[in-house]
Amino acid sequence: MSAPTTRLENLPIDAVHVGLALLVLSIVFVLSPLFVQPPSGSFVFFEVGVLFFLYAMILVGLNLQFGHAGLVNFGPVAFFAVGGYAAAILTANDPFQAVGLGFPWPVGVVAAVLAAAALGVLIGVSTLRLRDDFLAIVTLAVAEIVHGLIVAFRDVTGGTVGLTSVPRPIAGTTDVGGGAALVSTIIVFAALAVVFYGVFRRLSASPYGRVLRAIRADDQVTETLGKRVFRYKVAVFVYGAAIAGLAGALLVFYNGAAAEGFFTIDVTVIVWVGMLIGGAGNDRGVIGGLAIIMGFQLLTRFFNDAIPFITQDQFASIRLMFVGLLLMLIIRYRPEGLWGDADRLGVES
C-alpha cells in the first residue's frame, strides 16, 4: 500500500459522522431560503451526479454481499425497482392508467425499503444454498421477472407508459426553478450517499465484516468454527435488497415518476463494472471505480455530437462496447480491480 494511501486510511475522519453532519447541513440548506443556481449548461453534470449517488448506494450493499461475503448477485436493479415502484404506488396522486393511493411521501419511502427487503429475504432464503454460478443465474432472472411484471401489469404500474404524479418532496421546497432543486436535491443524495458508505465500511471493519470475509473464503470452514453462515448471508442480502429499495424510493421521488425504463438492466451493469473496476472488497476503491466508468460514460455523451452521422441509438452501443472491452481488459490483466487485494479475492494478478 502506498505512503499516501496508508495516510488517507489512517485520516481520525469516521465517515458515518461526516454523512450525518452533510445530511444535517443538506436538510438545513433544502429549508432555508437559500438556493442555488446552476448555470444551464451545467445541469447534465447535476443529472449525472444525482444517478452516481443513488448507484453508490447500491454499490456499497452490492459490494458487501459479493466483495466481503462472495455472494453473486446479478440482480440488484430487481429491489431497485421494488422500492421504487412501492414507494410510487403508495404516493401517486391520480396517476394515469395506474395504482396511486396518494400517502405521504414518508410512507412511500418506509414501503420501498420494507418491500425490497421483503424480496431480499425470499429470494434469499430460497437461493442461498445454490452454488455461486446457479446464484448469479437466479438474481438475474428475477430481474427480467420483475422488469415483465412492470411492463405486464399496466393497470397497476402503468406500463411502458409509467406511473406519473409522484411527489417530489425535495424540489417542493423551492419554487425558483429547476436548476435549484437539482443541486438541492445532488446534496441530500449525496449526504445520504456518504451516511449509507460509513455505514457499510463500518459493518466492513467490524467483527461481523470478518466473519463474512471468511465465509467467502470457505463457507464450509467457517461453519465448522460454529458460524452460522446460511443466516450471515441471507442478513447481508437482505440489508443489500434494503438499501437498493431505498435508492429507487428517492428515483422516483426526484422524477415525480416511475418507468420501466429507470429500472433496465443498464443499472446491474452499471454498479457490477464500477465494483469490478474498483476492486471488489475495497470500500473506497469500488467507489472511484463507480465513478470512473460513469464519468466516462459523461464525457463521451458530448462525442455524439462530433459524429452527425451515426445515430444517438447507434453510438450508445458502441459506447456499449466500449465499456465491455474496458472490463475485459480489466479482468484480462488486473482481475482484482484499480485498488483491490488479490490475495483476498482469491485471484492470480
Given for the second form:
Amino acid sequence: MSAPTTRLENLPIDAVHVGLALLVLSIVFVLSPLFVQPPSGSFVFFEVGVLFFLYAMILVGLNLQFGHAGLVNFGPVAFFAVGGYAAAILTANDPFQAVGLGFPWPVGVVAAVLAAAALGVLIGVSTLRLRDDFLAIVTLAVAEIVHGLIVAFRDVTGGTVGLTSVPRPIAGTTDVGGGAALVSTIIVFAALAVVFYGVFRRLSASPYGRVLRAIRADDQVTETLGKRVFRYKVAVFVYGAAIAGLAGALLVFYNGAAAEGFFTIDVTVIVWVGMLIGGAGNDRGVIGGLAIIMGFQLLTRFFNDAIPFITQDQFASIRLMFVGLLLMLIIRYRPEGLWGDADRLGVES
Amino acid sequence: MEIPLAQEIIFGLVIGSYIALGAIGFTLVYGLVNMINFAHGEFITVGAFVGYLAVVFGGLSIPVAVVVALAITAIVGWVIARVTFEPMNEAGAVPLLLMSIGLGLVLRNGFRVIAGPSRRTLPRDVTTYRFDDWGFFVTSQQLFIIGVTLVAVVVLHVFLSRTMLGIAMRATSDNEDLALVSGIDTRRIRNAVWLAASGLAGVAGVMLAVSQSANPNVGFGQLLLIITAAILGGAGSPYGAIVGSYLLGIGITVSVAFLPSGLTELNATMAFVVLIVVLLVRPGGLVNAEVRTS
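In place of the form predicted on its own, the structure of the form predicted together with the partner chain is requested.
Below is the whole assembly, all chains and molecules, this chain first.
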C-alpha cells in the first residue's frame, strides 16, 4: 500500500472538484486580457493536445459503455459528427455553401448535446437488444450512414467542402494572434475534460457502476435481480452520445468550421485503440492509453521529414499500419490492456 | 436520362455478383469460425492485385488470372488466418472482431504503402450486346462477371451437397458441438473454410479489378455491402448470402429510380439502413429464421 496514493484517495476532493476549479480559473483567464504566447514551433503540440482532450471526452463515454457495461459501440464518431454539425449549422454566419442560421454559440452547444443525445436514444432503444458483434456492425453502419448523409446533403451541410464561418468563441477573446488562442482553447478544453472525467468516474465508482459491470458480466442474472438492464443500457448509451456531441460542438467552435474530414472512422479507431491499450474499464488507464496513442501520432509527425524516399501519403499509411499492429498485439497478448483487470473484463491473459 | 428498369436489373445482377462472391466467404467464416471478419475486404483486395499482376505482368488472359487469383488468395488468406485468428479461437466474438479490424488496418495501409492510392485498370476488350426490344444492353464484361459467379455458386453447391467435407461443413455450421461429438474434425473444417472464403474473395477481387480497378481500398469499399448481404440472407447461410447479394444489388440499382436526383449517391447509405432494419426486424435474416439476439 503506497501511502501518498492512499492519502490522495482519502482527500475529500475528486476530479469533479478539480475540474470545476480548473474550469473557473480557465474561464477567468480566457476573459482576462492576459494571454500566453507559445513559441511557434510548439503549435503542433497544442493542436494534438486539443484533439487529445476532445477525444478524451468521447473516451470517457465510450469507456462507460464498453469498459463498464460491455456495449460494443463502434460508432462514437457518429455522435461526434452530429454534435459538430448541429452546432455548426445553427451558429454559422453566412457560410460559403449550406445552411448557417447565425444563432449565438451557446445555442449551438445546447443543440449539439440534444441532437447527439436524441440520436443516442433512437439508436439505443432500437439496437441495444442485439448481440455484441451485431451491435458493433449496426453502430458502425450508423456512423457510415451519418457520414454518407453529410456528404450527400450538401445544400445543408456543405458536402465535402463543409461549413465555414462558424463562430470561434474562445479564439475571439484574444486578438493578439500567434498561438495565444490555441493556449486559451487547450486550457478550457482540458478543464472540461477533467470535469467530465470526474463525473463519469463518479458514475462508474458508484453503485450505478456496479450494476453496469454486473450487466457486462451477465445481463440475464442482473435482470433477475430486478435491475432493468435495458434501461441501464440505453441510459449509458445516451450519456456517451451526449458527451461525444458536446465534443463535436467544441471541435467546430475551435476550428471555426465543420468538415466531413474531421469526423471519419479514424476517430473511432483512435479512441477504441486508446481504450484497449489502457485497459477498458479502468477509468484512469483508458486516458493513459489515449495519451500513448496520441503521443505516438504526435511523435511520428517529426519522423516524416527525417525519412527520405517516403511520401506524405505513404507515411500516413505506415502510421496506420502501426496502429493496426498495436491493436492486434494488444488483443492477442494483453487483452486486458496495460492497466485493466482481466477478471472483470472476462478475458484470459 | 431515364434508364429502363430492365437495364437497372442487369446492373444490379452485376453488382450482386461481386457482392455474392465476397458474401459467401464472409458468411462461411461467420458460420463456422464464429467471427465477423472485418478484414475480409482486404482478402478481396489481395485478389484484385494478384489478378492485375497476372494479367499485366504475367501476360495471362483474364479467365486464367481468375484461377491464379483464386489459388494465391486462398493460400494467403489461410496463412493469415492461421497466424492471426486461429491462436485466439476461444477468445469470443468481440476480441476476434477487434483483431480483424487491426488486421484490416495493417493490410489496407500496407497495400497503400506499396501500391499508392492510384487506380490500376485492366485492359478492356468489351463487346456490347443490345436488346433494344427489351430496353437493355449487356456487355461481354458484365456477362463474364455474372457467368463466373454462377460457376462459383454451382461449384460451391456441389461441394456443400456432394462431398464429405462440404456436408461436414454444413453440419458444423448448424451445430458445432454436435458435429464434434459425431467425430467431425473441426480443425480440418476451419482450414477448409479459410481456404474457400479467401479463394472466393480472390475471385471477387479479379471481378472488381475488371469492372472497376485494382486499388488499395477496392475490397474495403465492398465490406459493408457484403456484411449487409450476408445478414440479409441469414448470417452463416451461404445460400442465403447469394440471395441476399442479388436482392441488395438489384435493390441498389433500382432504388436509383425512386431517389430524388442529386441524392443517388445515397444508395450505399440506403444499404446500411436496410442492414439495420433487417437486424432489428428479422435478425435471423430473410431466409434463415434463427434468432440471433442476445
